[in-house]
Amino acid sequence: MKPIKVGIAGVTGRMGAAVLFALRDTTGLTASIALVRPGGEKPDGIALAETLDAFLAGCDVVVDFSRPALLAELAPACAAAGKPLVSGTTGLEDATFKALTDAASRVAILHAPNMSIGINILRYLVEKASETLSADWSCEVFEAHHAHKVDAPSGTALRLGAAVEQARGAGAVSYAVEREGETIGFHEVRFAGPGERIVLAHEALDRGIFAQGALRAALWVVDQPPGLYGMDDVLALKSG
């Protein structure tokens, strides 16, 4: 069988040639062609395009960590050509999330603010760990991240904190950012409760876990009819 085509949004930041790099020992998947800028720069070792429609012609699904912007964008040209998109792009405003949902009733998407298969079972635990806890204990998100991130909190500290208030309301948790040097990524959930405290957390070594797991992403997403998922379905974790 032939390798799936992977086109690649987002080519030239940080996770970009993460991916680039990650497809060239993942079965199944093939680098096929970057979306670059006119003008812009020409990473080595993949076919490039500047449209969207010869990128998307190029390609059987999307890996996109580019901006909100051109995720605006991406989302409405996946679904009108057809092509499942994973995206691992942060900082959404409404409207961009709007694209993504109207996008996801015509083919399969996958957005997560992080991708790594470590990170999604802490978000779980936390999950589970909120739900069983009685209200007087408090919760903290403390997340710490390399200088040049733009968000804070960083969409996987939002993430971590969205399960704490699904289980126990909004407001229920607080939040504490750092932003210093090349911290690929830290986060940490802390409940306190009377006399005794429950402290979970996960630290990315390797800016690589994260485009294993958007390639395990896009392995899986060919395969969805459409609509809009995560890595809780990719992992099939289960809430409730």
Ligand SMILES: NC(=O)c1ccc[n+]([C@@H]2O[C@H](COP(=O)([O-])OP(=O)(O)OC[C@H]3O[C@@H](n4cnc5c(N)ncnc54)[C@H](OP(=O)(O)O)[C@@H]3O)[C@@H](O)[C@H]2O)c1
Contents of the next structure:
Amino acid sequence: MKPIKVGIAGVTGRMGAAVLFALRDTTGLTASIALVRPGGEKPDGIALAETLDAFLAGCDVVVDFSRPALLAELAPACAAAGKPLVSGTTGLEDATFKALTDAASRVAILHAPNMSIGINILRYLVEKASETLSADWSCEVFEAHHAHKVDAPSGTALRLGAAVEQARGAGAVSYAVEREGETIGFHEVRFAGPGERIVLAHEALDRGIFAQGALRAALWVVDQPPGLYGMDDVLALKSG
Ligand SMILES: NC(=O)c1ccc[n+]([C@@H]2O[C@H](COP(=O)([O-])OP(=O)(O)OC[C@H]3O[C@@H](n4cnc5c(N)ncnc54)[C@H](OP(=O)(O)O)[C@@H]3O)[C@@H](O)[C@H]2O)c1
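Please could you give me the other form, the form predicted in complex with the named molecule, since above is the form predicted on its own?
Time for the whole complex; same chain goes first.
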């Protein structure tokens, strides 16, 4: 069977480069084309397109790690071209989420603020702990990332907090953020009760884990009907 052709958005960035690298070793997928800005940096090792039309014509599925402004254009273009989209871009505003939701009525879209397998298992454990602990336990989500990260708290921290608030009500979580050096990603959820504490944590040691998660999602999403999906769906982590 021919490998599925992957188009990369954000290829000149840290994550885009990790996706291109991970594609070398991913059975069933091939690096087909990358979207770059006209006159921008031109990475080696993959065909390049400067327009969305040329980009989408050259791939079967899109993997995006870029910025919300690009994702807001990419999602409707994928819907129009019938190309499934996997996006890990974070810091989305409501309008960009709406663009994803609208596009998901026509094509399969997977958006996840953290594609690592470990962090998705962490979120599942946090959800279970939140459902079980009594109301006198407080909760803080702490996250640390490299100094270049734009959004804060991270999309992952907000999603962990949302898992807590879903069980314990709005306002049940406080956040703490650190931006320093080259930390790839550290998330810790601290539950404090009367006389005891539970700490659940995940540390990303290599950017490759997000790229591998995104490529696992790309292999999965190409067989899905239109809809908005998350890594829970890929990993079959059921809530409740
Ligand atoms: N979901 C996850 O697991 C996960 C993991 C890590 C990071 N992230 C998120 O992924 C995103 C990218 O992270 P990063 O560290 O790779 O960032 P980065 O190194 O700054 O790279 C951003 C990329 O997006 C491109 N880009 C931005 N705006 C664009 C536009 N309007 N048109 C075309 N290209 C545009 C940049 O191209 P230029 O070089 O031309 O500017 C660059 O290739 C961020 O939102 C980050 O939070 C998600």
